[in-house]
Amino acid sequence: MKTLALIGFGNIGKKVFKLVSEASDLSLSSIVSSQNFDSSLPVYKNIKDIPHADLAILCTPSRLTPSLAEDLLARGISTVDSYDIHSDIYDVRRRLDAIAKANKAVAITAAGWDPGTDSIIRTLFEAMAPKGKSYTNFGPGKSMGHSVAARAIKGVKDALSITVPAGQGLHKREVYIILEEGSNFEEVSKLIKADPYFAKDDTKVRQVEDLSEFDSPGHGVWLERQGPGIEGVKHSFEYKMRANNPALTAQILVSAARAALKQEPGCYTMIEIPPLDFLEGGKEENIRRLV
């Protein structure tokens, strides 16, 4: 039985805790969290304090994730994370790869549903139609990564970001914020719109007194690809999903943890890993069942 450390105990971390508790091949040994709560497992405030584990599941804001992964990998502890800043993933993977190999550990980065499982679908679509165009349309729904980014802006007490699909891979962001006392709305709005999470999209920022009426864990995606095949045929593929955002992210992280324990040292994204490695159970059994 492989032992895991859980880093972060927010919406995703709590669901990872439950999923690992129900798994037959994984076991949690410790938790790192700034919160105070009762737990049957040891709870630490700092990752430096945890005893050795085979792997750590990082349920932390994306901007904190690379440095935390580096520290853990340097100790020989493998990691999985759901880092979601698309433009930086290649560089993060390269950095973590060097550290993981030097310490005989494994990292899987960007293991959420996008980037992550959607990346696998996009890869398969392109394998089926090498020439063509793919579109990824998110929402409508709450984006956890964008909400965390908005809450990190100076002057913001709390925030919620809703993703609205505009078609052909374009999106609108509706950001609802509660200001800290004394903050200027116009200044805060400019900072949010300039943040890399929002800068490329049509973003509207609205000041509210209560976020509860806008909040929902639901989210979704619609992937499309159109392209020509041989002899003049035309292909059109679609993949649609609606899901509870934190619950799905947690499940993918646990599946990625299972896969990480089967890889050679280095850092991987999900498209680099055999799909069977994400599943519980034996290889032969799963081939017989799924092929």
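Moving from the form predicted on its own, what structure would you give for the form predicted in complex with a further copy of the same chain?
So it's only the chain below, everything else dropped.
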């Protein structure tokens, strides 16, 4: 049985805790959280204090994740994370790759649903129709990464970002914010729209008193690719997902943990991992059942 550390005990961390507790092939040995709560496991405030584990599942905000992963990998603790800043993923992968290899550990980064399982679908669709055109349409649903990014803006007390599909891979952002006392809405709105998370999209910011009426854990994606027609038959590929967002991310992190324990040292994105490795159970049984 491999020992796992859980880093972060928020929305996703709590769901990872539940999944790993129910799993027969994984065992949680410690938790890192800034919050105080009762637990049968030792809870640490700082990752430096945790005892050695085979792997750590990082359920921390994306911006904190790479340096936490570096610290863990440097101790020979493998990591999985759902880092989601698309433009920086390759560079994070490269940084973690060097440290992982030097310390005989494995890192899987960007292991969520997008980036993550959607990336696998995009790759697979391209293998089936190299000359086609793909569109990823998100939502409607709350984006956790974008909500955290909006919350981190100076003057924002709390925020919620909803992704709305606009067709052909475009999407709008609707950001609901509660202002810090004394801060100016126009200034805060400008800062949010200039943030790398929002700069490329049509972003609307609205000031509200209560976020709960806009809050649902549901999210979804519709991924489509059209290839050129051949002999009168058009090639078309579609993938649709609807799920509880943090619950799906938590499940993908746990599946990525299973995969990480099977890889050679280094850092990987999900498209670099054999899909079979994400599953529990024997290789032969799974191949016989799924192929």
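Only residues modelled in both forms are compared. For clarity, a rigid core is taken as the largest C-alpha set superposing within 1.5 Å between two forms. Positions refer to the first chain, counted from 1. Just so it is clear, the structure is predicted and the values come from calculations on it, not from any experiment.
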query	finding
Taking the rigid core as reference, consecutive runs of 3 or more residues that move 2 angstroms or more in Cα between the two forms	229-234
